[in-house]
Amino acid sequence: MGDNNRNFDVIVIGSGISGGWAAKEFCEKGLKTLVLERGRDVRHGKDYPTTNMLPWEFEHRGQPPYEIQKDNPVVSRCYAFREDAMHFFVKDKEHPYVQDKPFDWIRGYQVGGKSLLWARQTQRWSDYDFEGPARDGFATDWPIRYKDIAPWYSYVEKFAGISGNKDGIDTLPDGEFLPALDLNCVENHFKDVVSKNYPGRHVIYGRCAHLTQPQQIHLDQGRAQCQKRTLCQRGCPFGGYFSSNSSTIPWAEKTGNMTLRTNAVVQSVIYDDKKGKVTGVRIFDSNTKETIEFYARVIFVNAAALNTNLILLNSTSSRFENGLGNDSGVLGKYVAFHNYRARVSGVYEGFLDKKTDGRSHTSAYLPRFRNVKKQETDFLRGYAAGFGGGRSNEGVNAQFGVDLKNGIDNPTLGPWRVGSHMMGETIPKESNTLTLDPVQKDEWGMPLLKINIDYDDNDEKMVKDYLEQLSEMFAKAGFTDIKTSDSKQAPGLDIHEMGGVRMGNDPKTSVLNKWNQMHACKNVFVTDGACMTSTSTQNPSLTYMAFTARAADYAIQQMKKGEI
């Protein structure tokens, strides 16, 4: 490949939710953009092999075969790792890492990354979240507030397509919404009970990235209305939910300004000591086994939180001996995640006259209600919670032959079963670290990532409080057979890892400034989960999208001024 083919205006590392947005923004503005994806190509519609398969067409009835489960103990713990979607997941043995402490690293290496697999929940942050570290004294102060990101939330919501209600809750600001679907009857019942009995607590429709009523901007993307199939993890042939594959990547591609290179494992970002700036990216082509360098004025690192840390830690030079931009020494530290360990379940004997099973592609959502206005518990911060109710056809249980057929033809819906899961904020700690193994390398020449991340006493207290509070709320709603559980699952299975390359006002305690720009390398930006200063309780992908669009806009302005 000649030099002329290796020079671009911008290089974007990664094609997932944030990388796709970076590609869209730069290509729209006429900048020649190289998108590097370490995995294979996945084209919208064309490469969703199971999307229209019927249940009986799956050889193992939806379950991964025993041999695959045995060979993949980590990824098999993920709820979406099933026969219809396991081809979108990284297998354990193919991409090893070192667990100093147990950590379930769930990955999707392909064009679109995990945007093909995400749960599509899109809740905005509020100032309670951005001001949390400064108020509560953990982590470091966020360099921005809600007013800085609010217009960018609106910008990405309109393009992605978010369904929701205007709920008027200060802890969860309203957005640019398509019409919401209805909660089912038992979810509405729980909503009413909570509203009447718990001031300051809310049960709402979980805002989600589904096209309930497509607008022209969505039709222009080639997307169509969500069909409510609830088969999202297979890849949606309608583009009914937002993914890089159905939305931002093809949008960038049609500008003619995007070059997408797959099987490109980024080894490092290149810092030129003589020029005093970053000049490009070094990759290993997993097909040809070549090492190749590409060059650009601006680099956006969007490889997903842990891989972004890995790349930057491996990007060393005489100027940055401990990782690119790591003057503060905090690169790879203060990593956090969401605590999903706790669950509460129950049964509701009401609404038995209803003819619905209550199935939906989203659920009800309880925004954080602990320690919001003041510190009221013995733990910092709080938790949000999901809530859902549904019924199964008990007429087909343990039946075969004619009885099974009759049960399907004449469904007998059982009682409503309800459940809630916790989404707890964990506190970023210096002891939660990502480092490079000094000896072991993978087949692409990269040091193995060593992950040393754990729960703490704050998390244990939060789990206890969640189980107590939700059990009480369930009882108040008339639910019976209430059961609590703590899975004790390792960090990582939440798939919301954040931090390591955090934002901050002070270059001595952070890596990035308020524009997601490296303090020490002005032409390098990080806008995926690695940039997060704290985690809050909301699902984070919408915030990554907004950060990316905002940072790209700033980078374009700086390029025009000749500042970078």
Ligand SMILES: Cc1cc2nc3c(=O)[nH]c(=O)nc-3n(C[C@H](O)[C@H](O)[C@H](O)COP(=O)(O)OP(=O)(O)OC[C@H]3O[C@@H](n4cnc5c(N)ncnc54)[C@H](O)[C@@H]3O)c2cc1C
Given for the second form:
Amino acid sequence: MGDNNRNFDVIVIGSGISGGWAAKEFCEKGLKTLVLERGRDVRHGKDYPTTNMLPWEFEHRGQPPYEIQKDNPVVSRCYAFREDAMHFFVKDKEHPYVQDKPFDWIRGYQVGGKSLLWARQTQRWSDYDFEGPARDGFATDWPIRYKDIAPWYSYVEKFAGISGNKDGIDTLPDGEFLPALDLNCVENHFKDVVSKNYPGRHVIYGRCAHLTQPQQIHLDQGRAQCQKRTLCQRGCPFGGYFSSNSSTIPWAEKTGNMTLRTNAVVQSVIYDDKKGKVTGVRIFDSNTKETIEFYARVIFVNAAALNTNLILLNSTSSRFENGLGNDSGVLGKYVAFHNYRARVSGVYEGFLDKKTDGRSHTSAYLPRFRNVKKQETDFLRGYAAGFGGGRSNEGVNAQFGVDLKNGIDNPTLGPWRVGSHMMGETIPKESNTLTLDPVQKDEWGMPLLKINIDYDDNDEKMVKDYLEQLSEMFAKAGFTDIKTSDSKQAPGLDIHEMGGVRMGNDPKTSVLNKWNQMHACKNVFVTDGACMTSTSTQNPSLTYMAFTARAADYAIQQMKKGEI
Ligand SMILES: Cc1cc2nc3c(=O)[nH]c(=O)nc-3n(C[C@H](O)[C@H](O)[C@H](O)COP(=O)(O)OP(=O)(O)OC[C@H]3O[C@@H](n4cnc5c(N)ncnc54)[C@H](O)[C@@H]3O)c2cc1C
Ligand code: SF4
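Having gone through the form predicted on its own, I am curious about the other one (the form predicted together with this ligand); can you provide its structure?
Now the full complex is given, and it begins with the chain already shown.
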């Protein structure tokens, strides 16, 4: 490859949810953009091998084979790691890391990253989240407020396609929604009971990235209406849900301005000590085993939160001995995640004359209600909760033959079973760290990432409160056989890891400014989960998308002015 092919306007590291957005924004504006992706290519439609398979066509009836589970205990704990989608997950054995404390690191290394696999829940954050650290005195103050990001939420929602209702809840601002599906009768019943008995608590349809009524912009992407197959994690041939593969990456490609290089494991961002600035990126090509450098005016780091930390910690120079842009010493610190440990289940004996028909790609959602307007518990912050209910066929005893067929054709439905799971905010702490292993390297020459992240007393109190509150609300709704559980799962299985390269106003306590731009290297931007100052309770990917589009717009303006 000649030198000419190594120079670009922009380099984007990673092609997942956030990298896809960066690629789209820069390519649309005419900038020659190199997208570096460590995994293989996954073409929309063409590379979804299981998408149309029927249950009995899977050799292990959906379960990952025992040998695979045994060899890969971490990823096997993820609910979506099943036979139909396991080819989109990183296997523990292939990509080792060091767990100073248990951490389930769930990854997807391919074009599209984890956007192929995600559960597509897309709730906006509010000022109760952006003002949280300043109000409650933890971490550092966010350098932005809701008004700064609101127009960018609208911008990404319109393109991605989000279905939802305008619920008018100040903790969960409304967005640009396609029509929502209906909640079922037991979900509506719970909603009514909660709104009558608990002022300030709401049960709503969980907003999600599905095309319930595609608009022209979605048809222009080649996407079509969601068919409610709920086989999304296989990759959707209709483009019914948002992924980089169905949406942003092909959109960027269509401009003719994108160069996508797969099997390109970024090792470091190059800081040129002589020039006093960042000039490009160094990769290890996993096919040819070559180390190659690429150069650009602007670098967007979107390798997903922990890998972005790894790349930056590994980007050392005389100027930055402890990692790129790390004048403050906070790079790799204040990492946080979501606490998904707790669940409550129950049974409802009513509505026995009703059942659901078809499938729904989302369930009900309870926005955070604890410590919102004032501090009311002995722990900081709060939790959101998922809620769903359904009836299943409980009457087929036969394993084969006519009795089995009859049983399936004439199901004996059991009662409504209901369940809720907790989505708790955790507090970013200095002691939750990511560092480089000083000795061990992977086969691509990168030091192994050492993860040292844990729960604390605040999380334990929050679990207890969630279990008490949801049990009480379940009882109020007439649910019986209420059971609570705490899985005590390790951090990471929530798949919402954030921080380490946090935003802030003060360069002494943060790495990025309010534009996701490095305080110390103005042509480097981080817009994946690594940039997050705190974690809120809402699923974070919509916010990464909005940050990415906003930062790309700012970077383009700065490039035009010759500032970067
Ligand atoms: C089962 C599941 C359910 C989820 N549900 C939700 C949900 O409902 N709502 C929600 O908001 N979020 C959800 N998430 C999380 C969501 O998928 C992530 O937040 C999101 O994908 C993060 O986007 P990203 O761009 O930071 O990273 P990714 O989408 O993971 O993309 C990162 C890309 O960078 C590449 N990369 C990594 N290192 C390098 C390197 N050194 N060089 C080059 N390339 C590199 C990777 O291969 C990958 O393609 C879920 C995730 C999973 C797995
Ligand atoms: S539910 Fe919708 S998005 Fe998911 S696979 Fe089916 S059609 Fe595609």
